[in-house]
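Next up is one chain by itself, shown in structure tokens, the form predicted on its own.
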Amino acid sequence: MNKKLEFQRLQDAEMKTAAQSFYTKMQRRRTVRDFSDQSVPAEVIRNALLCAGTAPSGANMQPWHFAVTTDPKIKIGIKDAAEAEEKTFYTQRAPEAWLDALAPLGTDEHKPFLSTAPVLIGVFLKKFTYTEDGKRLKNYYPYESVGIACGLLISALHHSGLATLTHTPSPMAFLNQAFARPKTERPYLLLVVGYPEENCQVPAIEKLPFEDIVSVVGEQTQEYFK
């Protein structure tokens, strides 16, 4: 059954003050390696896994799943789990232009901000959903759905004054052991979340601007964005 939607329109000078507000707010957002290890505030972790809940997936399988840690034991196991992957990245797989794109982010195999920041999310990635007497749903589009709702996750933490790292150790098969999994679920992403170390400092990257990233289609749309 279909129900009315509620949406919130807004005046032509509230949007634009809004669209303003979220574009300077997530233009500070920035990658953090270095992490400090006070606690964040549990409803805050919990809004933000609700609001990336949210994003819109094929057929609204929703084929997610948030694995959520505080515990330093496990946290140290991860560490130690993703390190031993990471090694064998950087010494044997990862190809050298990789390794050259890399460096000038300072990364490599060692990994402490993962036993340090005070909360870690493994984001699994569900290919199929199992009802409750084991008749197996295909899911659609899960790769995209996972990554919108990840980049709302990203949104909601940066929005609520939190600094994330997502983390990819290749392979991530140990996270399913990690976070108690099933291995039908697929490790997507590992997200590092809280407050940046006193003094942290990181790469002074660019974004690339409008013109590069965005293209403007036809003589009237042209006229628009005038």
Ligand code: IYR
Given for the second form:
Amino acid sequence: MNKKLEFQRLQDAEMKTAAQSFYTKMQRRRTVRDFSDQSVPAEVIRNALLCAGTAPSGANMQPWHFAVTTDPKIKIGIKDAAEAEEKTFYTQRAPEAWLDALAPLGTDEHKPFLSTAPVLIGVFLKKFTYTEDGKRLKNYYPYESVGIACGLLISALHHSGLATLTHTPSPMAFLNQAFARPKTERPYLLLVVGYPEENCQVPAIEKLPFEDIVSVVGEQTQEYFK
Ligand code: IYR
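Any chance you could show the form predicted in complex with this ligand after that form predicted on its own?
Okay, now the whole complex, with that chain kicking things off.
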């Protein structure tokens, strides 16, 4: 049942260049909120979705489903439902501290990008897999697995020259209806995909430095990272 792994081993110099250039590329990824309505090649979206599907998952249960739409009517339906949820979030549900944390992003209940951007991807999480003979199998670590798949999806789209917005309207149960997904699947993330608008601005945020996100543990390891 097992088969031999075909591992692609790189030369040291090649590894270092690959690691550096991948980091440089990923460093340029920014979440954007102002999208152009320009359409994007379907092949790019298809390959990014296939890339997401390569993610590791608990017991390889692949507890994800990606629903994709470019259909203006569906996008407008999602926009209207999301804006209705967001309105109650911003005016009633969000605690003051949360609104303060969001202030630098300049977000509000208006979500024009949901109809402007050419592609919306609804990511759904499956706590169970239903087999053809009606058995219900437990999926292991579904939240972690779907999170990893989303990371690969975002990276693949960025790598292909597209911009994304990880949007999590809350609550987002309306996504089941919008994307015609069964109630057994939990909406996990709405990914907005396209090109940034010409004069798109992004907040001047910074990422934490290495020292703040990594602890180098043990004397030998400190020597290794010198
Ligand atoms: N879902 C809301 C609020 C929001 C929450 C977080 I956490 C963000 O990083 C950004 C926005 C909205 O989309 O406006």
